[in-house]
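Next comes just one chain, in structure tokens: the form predicted on its own.
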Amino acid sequence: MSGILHVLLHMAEHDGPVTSEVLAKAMSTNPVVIRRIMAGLREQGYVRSEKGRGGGWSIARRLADITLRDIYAAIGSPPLLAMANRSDNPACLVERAVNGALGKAFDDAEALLLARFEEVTLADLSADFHAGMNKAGMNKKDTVSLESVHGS
């Protein structure tokens, strides 16, 4: 989710349309991975891809219409939790005792992180950036291309 995010930033900062190479290298990936990911993301109307020579990808709304929570449900809202419960013995009353204890735990993590992804979008992301990029003292012309950034 991170390098997603990440991505995604450095495209609203990008004039014009960012390829599936350019971006597989920002994720030290595959362009494959990246045309997966994008793919789901422009299914959900996040980004939009352009074909041909000049295309590639771009954000498709406005970054204060899309928030952590859109991002993660469309890339399939994959496990928050790297932490779970055992299942070897089901049928053990400690195990049903301590899976029902840090159940109820985990979910209450879940939904209070789920919750903060619902308040945070890419313009709130965006906003800290620039903001960070100002009171080093730089502007927009101070900045690095992607592909700079990301070893191109």
Contents of the next structure:
There are 2 protein chains.
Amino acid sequence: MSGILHVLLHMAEHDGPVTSEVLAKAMSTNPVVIRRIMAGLREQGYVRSEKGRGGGWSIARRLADITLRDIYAAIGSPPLLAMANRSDNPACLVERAVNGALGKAFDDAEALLLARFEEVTLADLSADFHAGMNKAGMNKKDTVSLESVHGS
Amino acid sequence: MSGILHVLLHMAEHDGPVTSEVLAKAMSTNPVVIRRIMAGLREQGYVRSEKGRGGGWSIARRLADITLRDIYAAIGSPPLLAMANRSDNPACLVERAVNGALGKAFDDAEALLLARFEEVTLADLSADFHAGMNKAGMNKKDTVSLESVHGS
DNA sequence: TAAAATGTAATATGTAACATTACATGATAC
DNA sequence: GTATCATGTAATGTTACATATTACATTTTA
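Okay, that was the form predicted on its own. Show me the form predicted in complex with the DNA next.
Below is the whole assembly, all chains and molecules, this chain first.
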């Protein structure tokens, strides 16, 4: 997820489509991996792809209209918590007691995370980014190309 | 963690030491796995082991004096969240913005979980278990042996 | 038509969690 | 004192899963 947000923000900073190859270099992964992830986001309408020369990926909505929760859902709502609250043997009363206590705590933590995700849009992240850029003494002339930040 | 709590409660219900072999069957795993985990808990003083005939594992403290957080710490405080908030390239301002937003949410969720862990003792879980047993119409005569609940 | 890009299936690789084997050590019963 | 039962632990094997790669088809534009 962190990686996907990373890529999306880079796309937002870039005029025109960005190729899978360039995005892959920024995340130090393979272009095919990018295409697979983006294909899912495209189906939900968050990004768009263009083939052929001059093609690539671009964002299909306004940044303020995409929340972190949207992205989370778009990538299939993967598990947020590491310790699976397994209920191997629901007939075992000991296990039921354990599941009851842990389950509530885990559910609450998950709900907290999702609520936070809902509060934050890509526009917020973009604003944070630009604030950081000002703080670093850069201005708009300093091209924020993927290459300049992530190396060739 | 859920598995360890499971084993500890079973030990608590059992008079006298329980062997690794029996515990392993209850968790459908290998006795050596049990020994490795329990060895860690023993170093922290939560359980004790006895060798030789009639030996096995037993709980070394009162249940009310062991919180879920104690157990969590005793097993090495493994990661609670599934999505690692990776900071591959802290020089990248985009990544910093993403880490900032996600990191806060993750930290808060983690803190919530730990706080909950601290509130619950093994005695609480044991009480839940006995409550469930009453509800199921059992009484103390119904032996709560590992075998009866988990199969041979 | 050549080159550049995505689309996607099939396969490979890395790796972390878990399981197993094998053998050593200590404790108890007879 | 020896046979048996139990833990202690190192070394190794297995599985599952996420990620990466290859290969080739398709679409688009110059």
